[in-house]
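Form predicted on its own, single chain, as structure tokens, below.
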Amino acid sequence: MRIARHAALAAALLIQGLIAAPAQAGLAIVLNSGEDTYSLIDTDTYKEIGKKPVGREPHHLMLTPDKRDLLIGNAVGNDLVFVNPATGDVIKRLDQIADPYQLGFTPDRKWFVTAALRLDRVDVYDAKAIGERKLTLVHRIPIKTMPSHLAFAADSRRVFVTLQDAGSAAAIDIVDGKILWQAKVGPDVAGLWLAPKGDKLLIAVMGSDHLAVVDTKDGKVLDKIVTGKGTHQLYEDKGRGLLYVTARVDNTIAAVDTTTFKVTRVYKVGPGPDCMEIFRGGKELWYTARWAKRVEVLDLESGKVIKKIPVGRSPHGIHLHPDAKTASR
């Protein structure tokens, strides 16, 4: 009975928030950018297993550098979210973050960079801090139009941008708060990825079919990767040796050798597919499906999709528990 009353009062006590929820190994987070929410995916089961509200248009999440916490940048609403990875608790808000639609830090830690697709500019922040969830804003960069996702250099000297609507990239000196350079690309560009030589960056124009392998000296573009109409994002599998792409057109994602830069494989999957993560010791591809209010499940091995887990409105960045990644089933 006492065991039963116990268990009683903490159910109550979490209802009412003044408890967290336990921590689940197995939980993936969906950024619904539609509707202003978050849902919560018991991984085990593949179901949706709760909705909160986060803030005006969230697009990109990630952790930081130590992991504590996930960061959830709400666009429109001007502020950054701090959520507790492990249960999907709010912990939490920092106000006066303009426009976080892509977010990263540096290699080094030092530095937190945003960039803001809806004002036209870049963002760096002093990230010395994070562990007390503080940022200092230290530059702020004009650049048009419509920076979109980011790569950053081993160096932690340079990030890469993709200017979506000029259909360019740029580079510039986080520290100096410069622009380096800015090229010509392709229509519409979106994800990039830099190799591992740090000499070429591998950049999606969604307005076509291809990724532009471009050098990092001057944003001159050597050669591209076809890889499916409505190219958009990129996910690396270092494991692999791979990086998956997505084709919102096409409605595909394709796998490219990061040492060759040839196309091993391609999936035929559901409507507009945008981020993604790994699962299951790499089994699992997981991946937003934007136009289908879904996340769904790819078996690699098989090239079949074996989950489709309805959630909200637009989905886009997704985050799977780090203990979990690896795991096997």
Contents of the next structure:
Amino acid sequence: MRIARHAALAAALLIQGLIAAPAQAGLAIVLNSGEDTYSLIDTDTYKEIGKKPVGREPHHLMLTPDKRDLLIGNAVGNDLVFVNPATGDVIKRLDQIADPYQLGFTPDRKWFVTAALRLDRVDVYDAKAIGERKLTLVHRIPIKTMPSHLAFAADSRRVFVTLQDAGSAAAIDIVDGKILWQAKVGPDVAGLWLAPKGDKLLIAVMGSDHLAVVDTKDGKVLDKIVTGKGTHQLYEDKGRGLLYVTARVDNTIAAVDTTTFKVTRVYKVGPGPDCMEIFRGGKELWYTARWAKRVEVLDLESGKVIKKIPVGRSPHGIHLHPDAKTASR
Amino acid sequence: MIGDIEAWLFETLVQPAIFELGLMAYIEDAFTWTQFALWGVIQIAVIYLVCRPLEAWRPVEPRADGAAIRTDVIYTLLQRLGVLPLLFFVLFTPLSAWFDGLLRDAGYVPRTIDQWVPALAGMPLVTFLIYALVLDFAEYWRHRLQHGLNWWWALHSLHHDQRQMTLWSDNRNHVLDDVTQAMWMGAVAQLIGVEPGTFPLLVLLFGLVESLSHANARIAFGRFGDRILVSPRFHREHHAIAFRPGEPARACNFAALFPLWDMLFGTARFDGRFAATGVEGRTTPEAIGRGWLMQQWLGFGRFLRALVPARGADRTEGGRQHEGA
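Would you mind giving the form predicted in complex with its partner chain, to go alongside the form predicted on its own above?
In what comes next, the whole complex appears, and the chain from above leads the way.
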């Protein structure tokens, strides 16, 4: 009986392996925002295996809620491109999505929100037909200036947005399309992260050297966490209870404890670190090095940059398949 | 290699300066301009290394006016190192974003060349050549309008004022003329979908050929070659049109890269001569203007007078509206 069970398990694993093999080859998709292409990287060999044209200024990408498609936002092209995340093939192009610089779905999957950095507005789309690769514009909310990054409240009612040039943050009611509050945070704000309790935001202050701890009720700055000059982007490693925080001027990635808000480690990395993804069960951190035209791979235990992978100009968003859980935001 | 130099320059000089100036919101734009300036340095170096030996080898005329040449060097540095383009970028980016938003809201999305012909996506050299042809076609018609419209000729004649034409003369333009060119080229490039990575290479190609075509060099590409690519002889004929006392003026040889457009539209002239250049009636340094600032000022005055002429004045001051243009 035991032998039979083992044989069945082995057969199941074999079949699963055979079926999954072509799609599980390990593919990283990197958006080269400065040359309108995306690079395909074999995650096993750490080599770029292809490059495809995508549209004008692709900056960010993310999986659809059902994880079937990868959405690429062409900020200047004003369109969204649906891509097969396992192969990198283009499936569909959705026009008339104005300046989708930053994108995200609400946790309840009902709404799709874009931050139009160039056009100074936040757009809300009805996402109920996203399975058919369709979106319907519901609200167009003018907001100044340079809305750049988004974070969603668990209730799917509010979205928090940083306003890069204004140096402020805002909370928007998604359903009503109204701005709830807007408050100064610091010079040139960028990435943000919402604490699990929903009471605090950590906001990267790129014109300075820290994360601002902000009250989600009114945008009041409560504290600051020094992480490095040009603090820009945050990525949550839920397994370790850490946030990785890039600093573009200092060229560092700081690890910040999500409970204590203390910096636990600082990694020295390549020029202009930006979007990140953890990979190989949390062993590696892949990130785009904007100014060096490459993706770099950081070994989180040793703290060493173990690979430097040349890609296109100004690489920005990155997605890793199949290990990665969510696209870097 | 160039990418490494660019990254080093950006990290070492540009980014720290931008950070200290409190302009980090524009850091990505600064990265783009670092590339522009670096390409400009490369372009100037290549142009100098190619054209200057040719000028020394077979000059059309002696380098008699060093001051005029030095002024042209200033024009070249301002344009190709990105000083003027940066100014235009700062001025026009909000306008461009507003216009773009308006177009999208109205439901208009221009299709690019690779959207019309998807196969071109895998043929970068062919696409590059098509981009160059289309941009050159647009430049041909812009150039014809520069000669055909009085107000535009008032500005453009500054370019033709140079009687000591050298490899540095290509960028000798009024800033208002530079603005129109930037908008014209930018709009066409956007309409046909030129990728940002390709645009500097196209600018490099135009810059190389146009600097060579202005060189003080007795160079031609032969009977066949002169019909393929604009040569110094072909373009010098164009610069002679405004300065040929006693001979009927005839607008000719407008193309920047490919004489094809002049041949198609009946404006090609292959006389085989290396004629004198300049604008008829403007012979003294006072009339032409000493230095960059004075030339800009005089050009602006001519422009205003062309727009609002005094009663009885000749609207075609500063040369004339040429036949056939």
